[in-house]
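Given next, in structure tokens, is a single chain: the form predicted on its own.
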Amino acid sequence: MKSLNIGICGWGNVATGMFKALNDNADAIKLNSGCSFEVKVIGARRDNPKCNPGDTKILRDIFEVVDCDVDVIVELIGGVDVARELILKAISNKKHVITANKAVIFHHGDEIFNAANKNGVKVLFEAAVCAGTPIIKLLSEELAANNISKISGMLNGTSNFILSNMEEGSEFKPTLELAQKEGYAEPDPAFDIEGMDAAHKIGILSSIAFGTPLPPEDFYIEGITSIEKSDFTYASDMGYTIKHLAVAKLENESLELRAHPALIRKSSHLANLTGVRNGMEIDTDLIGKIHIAGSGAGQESTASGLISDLVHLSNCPDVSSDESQKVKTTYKLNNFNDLVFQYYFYLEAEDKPGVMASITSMLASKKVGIESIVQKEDHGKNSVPIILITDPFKEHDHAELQKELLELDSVKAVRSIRIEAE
């Protein structure tokens, strides 16, 4: 299958880049792939008066595109429910499916392979994953001897663009509102900066890595909104950037998945991939510890993944290797409270005699150690600045300790964030 008919389904940002591309790109596309590509009809409830689809026939009801004489459809609508009901009905009519949306596949991703598996069609989703970087491919082939025992990295541009601001100074509000300016985060951004894309994007790189079910079990999701900007700096002056992690590992049969923030070295690889840019390292057997890096959000980044995706299928049209084809495991999801992690933790308390004597003997009557505490200088209102790293220690225990820290008399404000181990 060297050609393919495409039928797109929604008529948005990507779907344009995509169509863009597709024409721009075509002596490129046949000559590095020796394949080619037509868009054979598009669903679309309204016009985009950004691009225009020339001759190529509009369908207003985007599940009439299904019907249609094309041999792959492109799901590019969004959402779950919708989104689900056209991918299954285009499997049940024995067509392809390309999609770049990893909410519907992290959801009902193991429903959709099944279906596609028992109908004899591909699902692919190379962009619903950190757009054009191309790491599912990467998991799924080219690293498919190696045990994986790690992945762990930003996937989320958005979160990544606003840490990597306030590192530089800015405040967290002026730099979201320029994020939703730059366009690279939504008029809502609550999905991004809550921690939701990223869990989604890991629960999905978890399954091709370790046959973890789609959707997965609860785990643990935190967002970037409690982060100050002078964290930066004290982070920075004990070596530490901070970074919204996405870490799926697996240890002795039994699996972590988790989506907070976190403080790395400044030494590490992730640690120098500012702005919108999307990194992972993946920890294998066979060939050690890869990074990889790349835009995360865009119609371009986007429209690389998905015609790859178009290449994939063109060459390799048969299920044997897709993805509804392994073996679902179930490995046991560790509960996150009995993860054990150091942590950063500033406490702002009043400038008089006594506090640090009153906060170490706090985490000693809690079998905390210390491995650093530091006052800062006054800032002012007589209160001053403590950070404090801890040795590692339970997540049970965090909440807690950081409850009755705030109960101290001296103590002002308190708040921290967890060390990853490299």
Second form
Amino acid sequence: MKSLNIGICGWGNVATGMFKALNDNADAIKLNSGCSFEVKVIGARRDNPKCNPGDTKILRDIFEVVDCDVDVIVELIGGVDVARELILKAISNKKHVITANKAVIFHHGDEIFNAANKNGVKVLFEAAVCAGTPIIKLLSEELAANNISKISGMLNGTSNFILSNMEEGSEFKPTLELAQKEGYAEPDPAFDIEGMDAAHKIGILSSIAFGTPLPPEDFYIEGITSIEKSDFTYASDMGYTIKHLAVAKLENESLELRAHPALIRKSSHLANLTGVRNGMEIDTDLIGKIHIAGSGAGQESTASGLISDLVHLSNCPDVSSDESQKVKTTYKLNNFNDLVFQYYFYLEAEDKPGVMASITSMLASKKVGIESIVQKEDHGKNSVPIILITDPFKEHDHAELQKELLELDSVKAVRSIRIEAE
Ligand code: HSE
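Swap state to the form predicted together with L-homoserine (HSE) from the form predicted on its own:
Once more the chain from above appears, this time first in line as the rest of the complex follows.
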């Protein structure tokens, strides 16, 4: 029986979830993997009334945990600076590290992996992306023989939970509160709803699939806060739904990285993934498109990802960090402004003759083609919604077009969402 002694740093929702799963699912873990694990010490600044650690030793100073006689430190304190310091100290003490912390891997991954390699230890981070839904080891091991050209999907459980509930008629704010109550959202939920969390995750996946550095260069990030419930109705009328998508795509030796809301076809695989589910589509050369989906946030899903790393570690503890051994690439990151999208525009306009003509002639003057334009039923405020789908044009012209549409006399409000090409 392979066994590991564990020190946990942090004692919040994720840490207590892993502790419970190690106990509750101990038989399944032994049966499936032949491994057993013992939590020897917990670094907890305070007790957590939701979990009784029994006789396990508790240290109030999390940094003391990395001095204890354990094989692996599971870093679950979150945040960036203190987590980085803690992980580097664990590594220099020759401890393996497992973390669910996407922010610290995004910002300091290369530094951490190099330190791990120098010290002959591993740093594993399956739970940092999509919680327990397997993607890190899937990319770096099971798909290692493939050239990957694209990874796209929903990488933030909270955003998918909010958007798919809004599609069913819920309001944004109470749905976010529910996501917080369920333990899906970050301590500061701005990371979820403003797109940073998904951006961290796609940055990490890009580093594995395309060898981009951690941290990567800056790329375009937008969250879900400007999506309205009515957008789902209008999108649905045209065969679309709205998701928060993160994309890493390699084409002609240059790389596209972005995270933003998008209209996607209701018939697509990703469209049907609702609630806290994450889902990804991966384009590979040897086995074509792969789809993977599962719960992307929450205590139990994250515990599953963390324990998969413990099993991995107990199967090959003597091999030092693979991540720093990977060849880094120098693909040029495409300028987001040079990308081409079709756009959905919602316009709220005065209900008077000539409005449509003013909109279409403005678009013509900008040389932006129209795929469809539909006037919807009166809002009852002497204004009508107009839904416009453009032909593809460059992102560079998008903000200017939106501004000029709003400047039209009869137009009172404008918002837009990119349409993801199939
Ligand atoms: N807040 C994150 C999410 C947790 O909602 O996806 C999992 O990384």
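Rigid core: the largest C-alpha set superposing within 1.5 Å between the two forms. Numbering follows the first chain given and starts at 1. Since we're looking at a predicted model, the values are computed, not measured.
After superposition on the rigid core, displacement of the C-alpha of G288 between these two forms stays below 2 Å. Remark: with the core as the superposition reference, the CA shift of D218 between these two forms stays below 2 Å.
Core-aligned CA deviation for E251 between these two forms: less than 2 Å.
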